[in-house]
Amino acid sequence: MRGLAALYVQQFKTTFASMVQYRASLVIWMISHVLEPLVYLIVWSTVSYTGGGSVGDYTTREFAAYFIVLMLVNHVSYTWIMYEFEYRVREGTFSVTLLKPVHPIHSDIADNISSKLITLPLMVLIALGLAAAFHPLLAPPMWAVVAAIPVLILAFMVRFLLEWTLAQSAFWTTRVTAINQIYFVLVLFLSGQIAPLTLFPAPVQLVAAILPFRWMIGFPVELLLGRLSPVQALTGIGAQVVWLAIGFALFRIVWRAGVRVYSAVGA
């Protein structure tokens, strides 16, 4: 545990070093996390607006509410760890990984976790940014506030886990896009991100439920708003949890098979 300590901090160190020197892909980065929120945001607080002020259970101050809160979801819960894998089995470097003394899901973690906390405060900043443009409704219990510091950790490692394990599909084939751009269409539609959840049709909200794509996002979202109840949130825990436990077998599972599979592409 020590050990892991010190990589992790490491990690922290040589991330921030990173982020300083490339600023420019980090500002590219942060349009990109800011920009289809905001996109949605105009666009359901316009339709909104032009319906008489509401669409469903939303109004036009609540639409802004839900979707300034989804980016600060997204932007806790977010993992690049699809777009880098493909590449290290392709080019070679994944092989250096194998050789050091711990799992190389360590360092993707410590790696994940240092962007956040470096980048979270300009988040925040925008988040505020947009609360003085758009004025959201927004007053949650402090149960609920309380409530999502859990929720938000375990949205995290759910959403790692499960895209980590779908990462490595690249042990098999070396060319993962299709297989990206498929998941992130079910995560576009099935988390919340394109709209709340309950504007859908029942059934898509019940796949919804079931598959783990709302509870890596959908679901801190509405707790944060004040939109569920304690047994509610504690059922949507619940959830995460047995996705928290399904996404590590998975893992494990995919992860011995893949390494007995795994040649290296590049040089």
Second form
Amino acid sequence: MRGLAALYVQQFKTTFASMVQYRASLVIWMISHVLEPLVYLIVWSTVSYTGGGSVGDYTTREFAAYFIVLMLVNHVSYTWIMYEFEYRVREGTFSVTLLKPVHPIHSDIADNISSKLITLPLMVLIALGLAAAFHPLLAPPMWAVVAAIPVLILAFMVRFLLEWTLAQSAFWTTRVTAINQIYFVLVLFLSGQIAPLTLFPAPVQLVAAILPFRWMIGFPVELLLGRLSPVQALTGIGAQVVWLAIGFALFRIVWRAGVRVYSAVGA
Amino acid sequence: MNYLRLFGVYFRVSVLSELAYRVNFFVQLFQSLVELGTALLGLAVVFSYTNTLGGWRPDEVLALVGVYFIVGGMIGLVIQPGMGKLIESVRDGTLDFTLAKPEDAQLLVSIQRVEIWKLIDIVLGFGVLATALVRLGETVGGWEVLSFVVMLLTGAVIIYSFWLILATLSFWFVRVENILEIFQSVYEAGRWPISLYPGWMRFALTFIIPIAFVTTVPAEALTGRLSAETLLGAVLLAALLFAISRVLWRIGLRQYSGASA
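Next, give the form predicted in complex with the partner chain, keeping in mind that what was shown is the form predicted alone.
Up next: the whole complex, starting with the chain shown before.
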């Protein structure tokens, strides 16, 4: 356990050093992360404005709050492991990782968390700037803010495990871009990134409730907007825990099989 | 004419080398269809709650999506691969080989790489555009079509010059790939009418990264909402940017020393 803690600390230092070196890539990463929610914020604000100040159960200012909070929540739970894994397997750098005496997921987790901590101040600054520009209406009850802490941690864990597991498809095929694209489209629509899920038809909402994507992004956002009752929040946490368990099981199974395939190819 | 013939040669070489990887066609087709499907579904969701978006009717925004795909396809077909290669060859010195050829080097670097499967995006884009036009029906006359074609070409010149200017910067600052990446993520904002955005964004998307002229303006031309001033302004901007890119390219070349030299 202490060895693992040392590893996380070391990984944090390494990531920090490389982040300072590659500031430009950080900026690019931020731009795409800010621009997408910003575009949908503007689109939905326009729709709402045309429709007399609200669409469904969202007013113009609530849309602003929704997409600004979504930007932050997405920042917390986002991973880039699917691109990274493809590169590792294609270039063969994964062989070195496998030689290390700890599971490679640990350095990935540490890497993810540390680079996000570094970018967080800038992200918050951007959020404040957007808040000044779009006047969001955000007044969550105290309990929701407190509950958001475990919910965000769970959202991060579910998303990380699932995407790490999916990233391993690179062991089997070199055409992971197509797989990734399908995944991103599903996330885009069913997590609430294009529009709040309550604006979708009932069947879509049902599918979104069953699949994991909503629990990674949309659910924390709705909680932070104060749109959920305590019972709904608890149900959501339950769904997150269930998906965490499923994700963990899949991760174990796929990892065992995947490493075997990789060694067979690399030999 | 000679330029067209050269482009033909480069195009044929790309076709021949890509035909060895025919599966790539289906991969690209699949990806383009998914991307198009995403865009259309997004429109469907938005327009299930309204029938006008900032004054644009659904089919007009559909036409805009068509233009977005056509221009995106053009960028992916020649501009992006060529400029990416240019930056790379300035860094590792292989630009020497291009400079040694008896043709205009700017032309050669611009057409040196053709990603033929991106034609799929262009074809799909025209398909979407045609669908939108049929549905818009009566409002599209000869003038609209003519001004659209002119604006599409103008947009292509603007975007080409813009990329060349950025890529030329690599003569001074070796690592500039990142700027091109930024363009790709900002381009997505062009899928919606620029008039939706607040003033500062509209300014940035018009004058700093000229995406407005590339997607919104051609779509405006087609839907008959283009003013003569905008049309003239776009043509002037295209001429200006093209001239700047040419001058910068010349100055930049003088700066280039070649890694092998």
